[in-house]
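This document starts with one chain, in the form predicted alone, laid out as structure tokens.
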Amino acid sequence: MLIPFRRVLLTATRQHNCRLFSDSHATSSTRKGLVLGVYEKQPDNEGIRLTEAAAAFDSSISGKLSEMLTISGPLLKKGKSRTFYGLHQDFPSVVVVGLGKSSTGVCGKENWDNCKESIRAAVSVGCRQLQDLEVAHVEVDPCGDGQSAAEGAVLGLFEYDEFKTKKKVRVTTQPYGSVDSAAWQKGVLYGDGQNLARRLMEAPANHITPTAFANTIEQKLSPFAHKVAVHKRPQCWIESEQMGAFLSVSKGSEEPPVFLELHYKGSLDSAQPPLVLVGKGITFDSGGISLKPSSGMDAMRADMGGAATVCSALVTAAALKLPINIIGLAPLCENMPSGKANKPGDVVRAKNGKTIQVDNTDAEGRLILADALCYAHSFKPRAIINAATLTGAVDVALGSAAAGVFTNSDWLWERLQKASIVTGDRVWRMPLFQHYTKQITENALADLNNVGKYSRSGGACTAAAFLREFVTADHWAHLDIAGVMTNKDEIPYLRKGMSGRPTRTLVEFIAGLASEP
């Protein structure tokens, strides 16, 4: 029977492959591996085009890149990847990723930037396919956008495995070819600043309690002592402000609840004033009285995400020196079942002194954030942001696609949008009408109702309306995050788990608000 030769060329080059790879086989902590993207085929260009960085390596190896690529069969479609072993002996293992049309960039309809998102999701995947093959080393074709690859090899690697024996090899990543540093070691840190909120939201909750999560992010916030102060205050404080609120939700449980204030002073003009970064920071949420039911409570441990990407993201603003002034806010409890905890019914007063009929435990987010909304004005800021994991409304509503966001303020719209679209990591706007304001207002027994009176409807509208009684800022924004809290396969960046989002979002917003006058 007759063979085709290109059958028998790709045969023959496979076995010589493996056999160079067997060849110069090493420990995983010394092999090294190279991530390289190729672009889709257009349909007036029948050649391959590669990217500057892979062009180079092709031409360093007398095009046998290329060669292969064109005997392997059709080329990468976006986020496919093909493995060569052997092509160079400074890297034997080689994973080509598709980077999909060169030509793309903001698309107006899905509110984000495609070119951007391309790379991310094509570096975590070569990334994460030399991981399985224990390559210790990767270096990255920055394919044109370094902060974006390195964005990708960054948060592609990420896997929480702290309490597993067996453990993933861990990866260190370095640009391939000439790459702006500035731009790939920007990428590094909001990884990095998305992979400490993920770090934190997946961590059990008798690992990350009040006290732990505080002690967590005054330990990550240390190299940078200069510049910033951390204030863990204890319950004792918590009562001398007033905070009816957050401490009714706190009193329920065994472990004290601590009020966590951080102020970053980037800016030189100390007198400027502060962006104020709140988040909702319940470490475990079972509902109270309001049991919650028991599947899925376990993922209850990361009802603190909207305080793990706000601290982040002030993490990461203090390693990136940005020249603004953030104090960052969270009260940090638990939200337990016992004879001390709320009951439905009960009245509680917030630190304005308005009055709250509790008619849902489980509604306890939005307590504690009253408080700390309340507080957050004291400092006189510019702008004022909460982010809370607060309605499953929300997810009915946008699922995983975007944070919805409420605000008071058009110009703060424009630039958490303007931020979101940058990062790929999407909000969408939300309405603030009195019709939900009445809902939660027009109550008997107390000023105001922590959930609204038609409690299956606008579920996340009333909830930010509630909010709202306790905001005098002109620019204040709720991003309400539990519909983005986890990623199953969504985001092909992210492994399955707690998504540590919008962290890159308010980290580029923060970046965008501090090169403004």
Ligand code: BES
Second form
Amino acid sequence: MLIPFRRVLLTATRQHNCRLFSDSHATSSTRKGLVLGVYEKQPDNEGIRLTEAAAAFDSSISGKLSEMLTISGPLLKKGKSRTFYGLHQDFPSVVVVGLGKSSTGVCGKENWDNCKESIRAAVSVGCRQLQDLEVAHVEVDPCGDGQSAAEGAVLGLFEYDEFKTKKKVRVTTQPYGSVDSAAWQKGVLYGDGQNLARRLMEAPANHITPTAFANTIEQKLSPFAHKVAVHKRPQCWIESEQMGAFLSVSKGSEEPPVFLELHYKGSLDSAQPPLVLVGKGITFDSGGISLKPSSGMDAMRADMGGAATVCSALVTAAALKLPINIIGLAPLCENMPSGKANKPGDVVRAKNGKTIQVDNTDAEGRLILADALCYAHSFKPRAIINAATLTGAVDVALGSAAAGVFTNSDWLWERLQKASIVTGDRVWRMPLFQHYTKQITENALADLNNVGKYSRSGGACTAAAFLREFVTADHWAHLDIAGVMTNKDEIPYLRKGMSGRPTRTLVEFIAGLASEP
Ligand code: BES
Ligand code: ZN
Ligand code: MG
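Starting from the form predicted alone above, please write out the structure of the form predicted together with the named molecule.
Okay, now the whole complex, with that chain kicking things off.
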């Protein structure tokens, strides 16, 4: 809604009793806040452009909000906020956040939807502002897209303070005004899904062991028990499946491995071939005998990010009741140096009989995934997608902008990319040339070497080529998510820490697949 400048000037001169930029004196019983959006002023118009909900709020208090915005300077840049106190008796604190220009949607250059990203960012800023003021309940302007607003609120408010004595205020949120509550609820579930992955990734490795990881996912799936089966396969099962590559990694640790197998039967047709999701579940990656440098090694507690994101996506698909069959697989173990650990040069045998020379024990992700990918084929899947914090090289290539996708299927690629444009959690296609395959097959005592012969060159691509040696399915995609594992300040609606990316993209992809005939 456009408010003519003249009216703003008139109302601004009226007497009012609002406190601007002052400390809140509200008591805890009235600690309710409101987040509202405002679009960026266009150069050719002088007024303030409020969202529909903000305009409704404004008229309920006879234009006081636009008055205040004008007094404080009408220019509110994208992602910037202003807090007003005492404007409305139900909302002692109101945060107005800039949404940027209103007319932009999907951007072909950025491969995301500018509108949705602006809403997520703005809402997260507003909610955090109120959280810092210790406001415990926040109503949120859906900004014309309830799902994105809910995602911004749920993702923006997440803080991992499980082990802190002093915790941030737990903020509950709800949409403000008349809204599409289904869209809001969907956004909450998408955000909760990503937050589950963030929590698992951030958790210390002495707390999220393979066993604890499996138990957490089992517990998260318990509300959907009628449609879900959980198998926590122990070491003896892994041995009976002849997963020699996985076992070669897990044997270096005192912590027992678990092969987590989840079945979600969401389709009415129980014979529908499943989508199989596979996630790398190294709950701590020290590098093994090829030990990593100690600086930054703590981040390797998140080396189960593949398992965390695919399992969280499956939990979310169940919560959304998506009509599709999914199987989730996560080989879970630690990669540790010990007297029993893999040694450089050791040769191990994977489930499909291929032999692998382990020249670098820090390239362990591909070893555990090799066996999991072999096993995935036993379900006659409609597609296989694996996610793994696999290589530092993908971080060098893409940074945190996008997950690298290596796929043998244009069909899968199109759907993954389409999903990522909606979620803003982007993907970028990478090559699976024979060029790279040669580099892992031509330098071994065995069928394969676990590192390429030009070690650092094309590291993400040789890792993908290695995984492909364990795939016969026509539709397979490998997501290397090492570059998107953490967030510093790149994604404005995620705080610093483990990102839980690309859980929402996986969920959106699954939702798209479930809606196809
Ligand atoms: N977990 C690491 C990859 C990683 C690096 C994830 C940085 C997140 C952030 C993986 O197991 C690894 O160590 N890969 C090696 C492979 C190399 C030895 C061929 C790497 O990337 O250096
Ligand atoms: Zn690793
Ligand atoms: Mg490693």
